[in-house]
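Let's start with one chain on its own, the form predicted on its own, as structure tokens.
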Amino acid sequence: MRGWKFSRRDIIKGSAALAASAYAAPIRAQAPASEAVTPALVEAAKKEGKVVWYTSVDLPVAEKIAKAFEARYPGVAPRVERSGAERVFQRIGQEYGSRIYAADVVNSSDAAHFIVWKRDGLLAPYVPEDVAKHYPADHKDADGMFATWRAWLSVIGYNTDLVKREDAPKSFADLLDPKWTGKIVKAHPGYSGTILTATFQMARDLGWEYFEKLAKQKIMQVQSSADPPKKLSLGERAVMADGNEYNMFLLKESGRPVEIVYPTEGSPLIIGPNGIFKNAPNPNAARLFQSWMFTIEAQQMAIEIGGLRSFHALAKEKPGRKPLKEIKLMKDDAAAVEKQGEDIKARYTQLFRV
């Protein structure tokens, strides 16, 4: 790892073979077989006694899911460190460029540092029960490095006290009017693997030439994809631009004064892998928890209590949430993301200056 440079443009030389999403095609002749939990694997984590995870999820969410694990595998201490997705990436590259490997699993909403992260040899390939049963063939790497553990949209949002639902805006286009301007919060690419992920599939879908007239709108900028949720939860905004769903299910349904408009366009469509890494300290541990997190148990927990959509064949949405397939998508494609990820950042702050 001698020299690893932490930029997308240094760090993907050489990888134009990639396949088109996270999910690439096998290298292996044959992918690993699945892995039950039994009372040795469990009784070797209680030995270790830990399990460290890095995660971009937002922290009472990742707190929440982290004692449910624990009271689940008494003995068992997860450890939660949590940052925005590309603080993960460059924390994990500055670790391994040291030799210091802290990080047991890892979970990010940018899915293009799952290509970097197999494609250098860094992760250990796991296939948790419920994965190879429950999960769609798009959802689980081929060589078993890794699954979408999370999935969840960016969204436009509102606040009702200070937007009437028939004034609200219905799509992106509706941002540019003029009325709003001075009233919008935003959150960046540079430190929401969400938003970096969104604004790839805006400017795919819309072009730049809609983020440069947003750029004049007198934006409030922020960091985190939680960040314009909760901003506009405490009226400081009366629109958000983007941000997760997920934090504004909880918002409302918590009775804030928020709404989610899933706009005309097509909505940005997140997915957050799990992996276990190679170097862990806890390895035991670590796949005692990588197993847990794909249970049905798990994930219909992170859709309840987190706000957070699931793959998982058997997982059921939660009632008053809008279904997942009534809404329109725009398309997700984590090898683009990986690619065009530096320049994106670049010539979004470019625009967004503060």
Contents of the next structure:
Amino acid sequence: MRGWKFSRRDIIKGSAALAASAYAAPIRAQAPASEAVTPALVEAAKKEGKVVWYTSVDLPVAEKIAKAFEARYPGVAPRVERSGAERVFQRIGQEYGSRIYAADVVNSSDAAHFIVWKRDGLLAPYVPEDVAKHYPADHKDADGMFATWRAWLSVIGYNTDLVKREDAPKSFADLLDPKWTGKIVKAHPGYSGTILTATFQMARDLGWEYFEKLAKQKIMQVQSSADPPKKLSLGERAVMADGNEYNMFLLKESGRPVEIVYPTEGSPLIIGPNGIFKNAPNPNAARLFQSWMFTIEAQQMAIEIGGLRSFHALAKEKPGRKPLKEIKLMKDDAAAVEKQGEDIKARYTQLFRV
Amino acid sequence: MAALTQAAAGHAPARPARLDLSRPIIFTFAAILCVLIVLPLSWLFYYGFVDRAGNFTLGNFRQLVSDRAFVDPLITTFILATTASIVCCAVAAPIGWLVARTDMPVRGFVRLLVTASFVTPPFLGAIAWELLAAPNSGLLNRAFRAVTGAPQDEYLFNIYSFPGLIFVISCYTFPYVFVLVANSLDRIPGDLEDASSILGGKTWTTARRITIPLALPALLAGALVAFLQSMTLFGSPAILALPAGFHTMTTKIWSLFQYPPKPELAAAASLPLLVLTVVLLRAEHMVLGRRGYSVLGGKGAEPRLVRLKFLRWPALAVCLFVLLNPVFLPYGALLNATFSKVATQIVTPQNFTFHNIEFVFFELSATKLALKNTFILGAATATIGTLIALVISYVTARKAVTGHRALGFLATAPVAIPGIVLGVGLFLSYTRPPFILYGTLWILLIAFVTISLPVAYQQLQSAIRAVHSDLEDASRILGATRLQALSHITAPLLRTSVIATWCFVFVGVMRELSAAIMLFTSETKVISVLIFDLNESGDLAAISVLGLFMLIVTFATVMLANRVPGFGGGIRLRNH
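Given the form predicted on its own, state the structure of the form predicted together with its partner chain.
Now the complete complex, all chains and molecules, led by this one.
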């Protein structure tokens, strides 16, 4: 095992930059041209009648997005196939291995998956108009295979009924305090792409010693990164060691007693690209869906009702939420996650025993 | 069914014609059963003994016994199954005795409640117990703190623990012991006890020296069955053990199929479960002998009821207290979560909502497909399974063809295959040529038919045998022809058994998780898998809605089955 020790300076350096390395492919001479939504495309999509979206975004958010699409394009019914990103990845692998082509559009919270799918030639190039016009180069694939549909952070959180603000942890290091033993809930990198990505960034920046110590805190181990916020909200645990920032926003704004902590070491940044699969059973509906997903309308909706972050140039952050640029981030590095993912899962399982 | 029976009977007098028919029957059915059972097991063995490159190796098994990641779950599972089995016996035997042999009030109702815990999907029970006894948010722990004024981090129960898991598993496994014990007590003829009283034995002496010894084999068999059930259960440990940070064998096998999948290790890890199951079933058979051979007829005295006197009501109270755990509390928690804005808060006018129901049936786009798949698979499995079982049990009960024993053996053999092991085997068999069925409902149908075959076979075989003995002959003696006897006596009696069998297979399919979890794809998801998915993302309210819906369908089906004498001796719903 290579050492993943980084100095503090590296951490700060890293969190300053936002290079998304899933998109690090060399820029080709000609990127595919963007395609507008034509009446012919809408007609063809309606003829197919449905679109299957594999995603790892929290189910209620995913279903709301899907419903909004159906309201915009009646006659094209989306079906959401939601599971943890690592499960989705495995399922697609298993299905494609048996020549089952069920997925139209796929969204993953582990950007590394798109490196693999692109390398294996599973993706179809398609550049929606909004992506071409309004997305920064480091959030769209040079060959037009995928683009960042959503972004969010993995954060610390606490239940405000159970923990006073001044007692709340400020950093990842604080979670190792014995006073949190038995009070922490944490999601699993073998299930959640968010947590795999976060675990990679934290292991790189804080070292595996951090997880070795955390594993002794008698954590409650759940699967999805959407679950720790829900467990906080129920009051089942006082603190969460990782989990979706967007679920925390949604719960907090609906009046639940939860509060976000952006750890002083930096918050892991999670990139969630969307792409169309080459063997999509509903290729036209897939394109229509992909196009719509990147419109400012859909992106703003993902922000408002999903608590997510957007790289669409026209998107506005919701007031009351801490703007992304004010938050200290850990640097995401999909290429490294792609190389080390298996290792990280194995090591995690060894430490946390499940 | 009646038509089929008659068709078979129509050939009965003409001996040569029947022989002609019998060969194709036995070959066809033997072939079907071989494909169902032998194919997945062969692949399982093959994979267990090869490495990635396909070379022979014992490395998988070496890793199994040397790697702590496998040894720990193995030990955990053993302790779990042993303890759960003891708990089940300790609870089920007294209740079984009270219901079958005493004058305790509302015994029929108690039986009904046990039936309810019997048909409750164990994974649903586990999730309901999360709502009840999660250490901080659980309803019972909240009530405990509210009553005692204990501080926030004190709790009465922690369901995410080894004892918690044993408790929940016992809740939904003890009915197996109950059924065996109560049925054997029902069957003990009253005249033995009468003889004891005539010879001067007091009520308790008779119970101690006659009744209990006669019921002991059934209890031992129950202990073995409970052990098996607990050992092969997947849903409950996945829901309760993983958050607590430990694995059982079934969850470990399942985790080996997560990315990157390790089918060789999964196959190797499945084999000990398989071997242990075969051994234990063998033991059960030796203990029980020719159990399940019931006689419908006029013989036998009514069993004597022990008079509990002033203990009648306390006895009932104890029974109801026990049944709080598998039935009242969990159902209440699910009902509460269905209508509450926050799953673990008691419904009040302020937080009452229909949103959860609306979400599940109108927003959740996976619901419709999962319901459709479940009903198609349930109906198809029940129909095909019952049909196969009917033919095989007719053939074996009447000893209609040579080799009927082999057919009977093949039909019971799947009992020895734990669901998750069958899932692994079927996955390995049907994701490759010549049969690529993965991704279709067919592979799930095969799994479910295989799993439910022993239940259906045992049911129908004992039904056919029971009818065969006295009544048919009586009818013949009174002058009926064989055909008349069959159509007037056998067919009507069989029809009820066939309906009951169909219903129980249908219910069994709805609650099946451990094979389905290995075999589903996005297009072939069933409700149990959907519920499991929802649990992983923490959507407890949605689970409650789906769970209650499932229970309603289940009870409707059971009610249908119970209109006929259904909850009888041989029924053994698989408990995964």
